[in-house]
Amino acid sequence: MNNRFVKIVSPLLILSATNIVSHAVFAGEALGYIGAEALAFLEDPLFPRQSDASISLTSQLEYFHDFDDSNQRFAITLFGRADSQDDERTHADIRELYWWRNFHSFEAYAGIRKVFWGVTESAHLVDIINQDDSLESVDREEKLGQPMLQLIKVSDWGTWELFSLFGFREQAFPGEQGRLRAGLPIDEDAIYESSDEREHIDFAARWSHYFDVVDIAVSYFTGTSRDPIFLPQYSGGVPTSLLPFYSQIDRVGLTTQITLGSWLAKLEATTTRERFAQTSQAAVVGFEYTLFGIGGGESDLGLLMEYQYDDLKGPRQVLSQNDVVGGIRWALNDIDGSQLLFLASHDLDYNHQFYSLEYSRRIFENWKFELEAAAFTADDPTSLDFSLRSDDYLRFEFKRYF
């Protein structure tokens, strides 16, 4: 953690705790977990110092406290992984660290906080509050806490949100052992499009609404864009290795979403225009059926199928760049609240597919089992995933909740 956000972090915790010390009442809900993971990839690693399997240990605590019948909380959330392998793996976060009043006419969040904005199953294109945990997971749902300002107005034409974004943090990628990483080394120290780097503050506004079964959202972000652009570094004519570069954006998001009985059809779009690049465009669109209780039962299945659209181009490519995904959702819906999501991806401009499996179950009381399993073919020397081709893996993990 750079010094930089401890120092942003530091007054927002006395902030935060100042406000808990004074009234002097410390009784909250604490919960949590910690788990045991097993990674296992199915072959042959392609770079030296990578290993065919590792194990880690992780732990989350939460804790909050309502106060001033219930006008005001406080809350952390803390994570940590020791990895046995990737050293880069074994980090910690502060996923959330905030205070949050109800000042009646609007809302307020200050300190570290986590939020989603999308709509969709494959991809969240508006999703840009905060920073992707490159180290958690490569479907980017596992996120960074950003220390921010967030001020919430709720009215008969919808929700309206203000954020004053303080701190940016970097993606954090896979060490020279681990798996699931570019082929060549990515550079530690960054470098930035503002000259204020780290320290420039950015700003976002949301608004959301629905009409009947329309739920719509427009968003708009300028700042730090959360996505680096990989220039290549090269010695002797060689590339050796792979410099972020972290440039200014504008964004302009659109969630919509349209529940028809069993039917939902979905859409997430953004015009994005960077400062020494065109203008570009993305979407993901689709739509989710959901057949329930299927035989007779309790378990719902839900079919899913969505397109993915980008165009950007060159070194900003993106994976998601022209695919068709699909996928079926099922919930058993039982008392140990067994689920399971599979997605299949196809690249149209490369032929690669991404296959992915996920199943969750509790066993016993306060214990739960998870299962991940992925696999990729890529042939193409020029696509994003080529480096991927050999990292098909299992993932078990233990958790026991408490």
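Definition used throughout: the rigid core is the maximal C-alpha set that superposes within 1.5 Å between two forms. Numbering follows the first chain given and starts at 1. Please read these numbers as outputs of a predicted model, since none were measured by experiment. Compared with the form predicted in complex with the partner chain:
- The Cα position of L357 differs by 2 Å or more between the two forms after fitting on the rigid core.
- Comparing the forms between the two forms, the C-alpha position of L61 differs by less than 2 angstroms, with the core used for superposition.
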Given for the second form:
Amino acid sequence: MNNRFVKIVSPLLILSATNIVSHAVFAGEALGYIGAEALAFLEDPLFPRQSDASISLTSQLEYFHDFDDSNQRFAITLFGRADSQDDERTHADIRELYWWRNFHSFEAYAGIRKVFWGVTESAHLVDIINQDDSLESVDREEKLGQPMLQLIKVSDWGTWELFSLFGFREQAFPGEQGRLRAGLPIDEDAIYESSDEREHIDFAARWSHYFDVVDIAVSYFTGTSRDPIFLPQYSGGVPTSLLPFYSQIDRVGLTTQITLGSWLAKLEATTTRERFAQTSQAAVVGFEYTLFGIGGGESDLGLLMEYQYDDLKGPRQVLSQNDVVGGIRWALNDIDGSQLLFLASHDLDYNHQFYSLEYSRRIFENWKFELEAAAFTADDPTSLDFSLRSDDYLRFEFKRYF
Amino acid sequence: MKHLIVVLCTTLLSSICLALTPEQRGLEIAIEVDRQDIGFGDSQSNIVMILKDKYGNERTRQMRNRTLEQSDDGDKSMIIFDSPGDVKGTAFLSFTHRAADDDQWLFLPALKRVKKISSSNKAGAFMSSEFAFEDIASQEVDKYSYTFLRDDKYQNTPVLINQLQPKDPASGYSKLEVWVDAKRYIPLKIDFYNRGGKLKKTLELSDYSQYLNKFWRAGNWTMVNHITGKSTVLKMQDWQFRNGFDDQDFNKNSLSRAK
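Let me have the form predicted in complex with the partner chain next, following on from the form predicted alone.
Every chain and every other molecule in the complex is listed next, the one we just looked at coming first.
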């Protein structure tokens, strides 16, 4: 039997089995979805072996159980994808596997979790607890589960959180067949500044509060950077691959949102000290404005504008170093929740643009589909997104929730 | 003659005898309606929402509501969505305030993100339904100015018809006309007029039950949009009071683990 066929079908079998089990044993507390995604690239690939189109199947399964008069919870969330083209994109992850307990004067989580910090939409600078699942999203919103011990204290002076993070999660990258990747392959064996490598224990703390119209949070992180520095590896004077290097950093982050009527004003800022290099600054600042019931009708129109800045240079430079992002979200408020989302970003240094138009709606109660068209314009060979210049794509995704 | 005046005073509108203006009488009714609900403490209920469009398509949504009464401010409430599948686990926290803008946060389970949302969404549709956020928010006396219109009968029940004008310019309405049960001081019907002064929606509240021998809750809220022909029915079921909720159950932290 074709190997690729096995890869696609076996998760499906597991899935239908789990589905049956979930209904029988965990009544009412299990949820999830199965999805199918088709991805088609409109231009010929830049690199040999890259695919023109792919089909993949995804599933997320979630179960939780509250007990001890809802003072304790056990939760598990599993995610997996089987991809027809890129072996690296066929992957699975434990997104959550934790125990929570309310001790009344404080709360504790132990296990694998996802934690989100931030207020802006186009970039998530302050959000650092979880590693990106770079195989799942270019917008860095999908995350890998992170093992941790988290303590939470809610007081009249805000919410205080302490984290110990055990076991580092490396970023995963598309394989040779995959699109939306760097031109050079990325080495499997990453190197670390800390001799503890993946065993290094990171620490983080956060204080968050709100005063009237202001929501504010200050956070601190010390440990292994989630973003590797890519070191070109040479063979005979020619670069042949990129070696990810994870350095040790200390980062202080600030997030603020001011909510005034229809306006949301947002700021995220970080200052990061890399132990054996420099201290760098980054910020995202912007606004969101919503018009409710446009034209006397039923639909809502949301407008978004954000500016991204990061002063890292050389091999550490990031994509959002000097960019403006605009977005329009049109929610029709019809019976099936139809929605149109348009995003455009403009890089002020390289004069590059990225556009995305997405339409989504429900079909009946539990089916949902998304259609997305995305385009890159990148003609400056010194820019990071130059390798994406031929990766304009159409994406169609279908999900069945249960 | 004196006797006749006393009889008139007790049977006729107090507004004639006490020489209340329609504005004063309207405020008096609103305060009485509000007073009926003081002391409920906390409550929870299951909500089934049935959306219908003008073509006869019908969709059902399920959610749970928890409310905590505040003695010195508007109520705190949390709504957790159980269906449709793609929004299951989404939760909405709101702190209503007597005069200031409400505070509202949304928990998005896919990203594990808590987001403070615009306080001007009151005119926006709640879950694509015919209910605006301001229609389901806890009603505070200070948010409107009042004019008593007339006594009337509604489905054989004596009612007081009171006109409400929202003070907030972000409200989607120019005025509301509320049919208040003259004995129980509970709303039976509300006409909503849009900013252009046109009748936009009508809400009918029915299947009232009394809890703890005092508090009336409608089991059925039917909102009809006269302009679009769409309608939404909210069925509020399984009311439970005195659940022992406190402020710790209604903050951003508890929102982030709402399931």
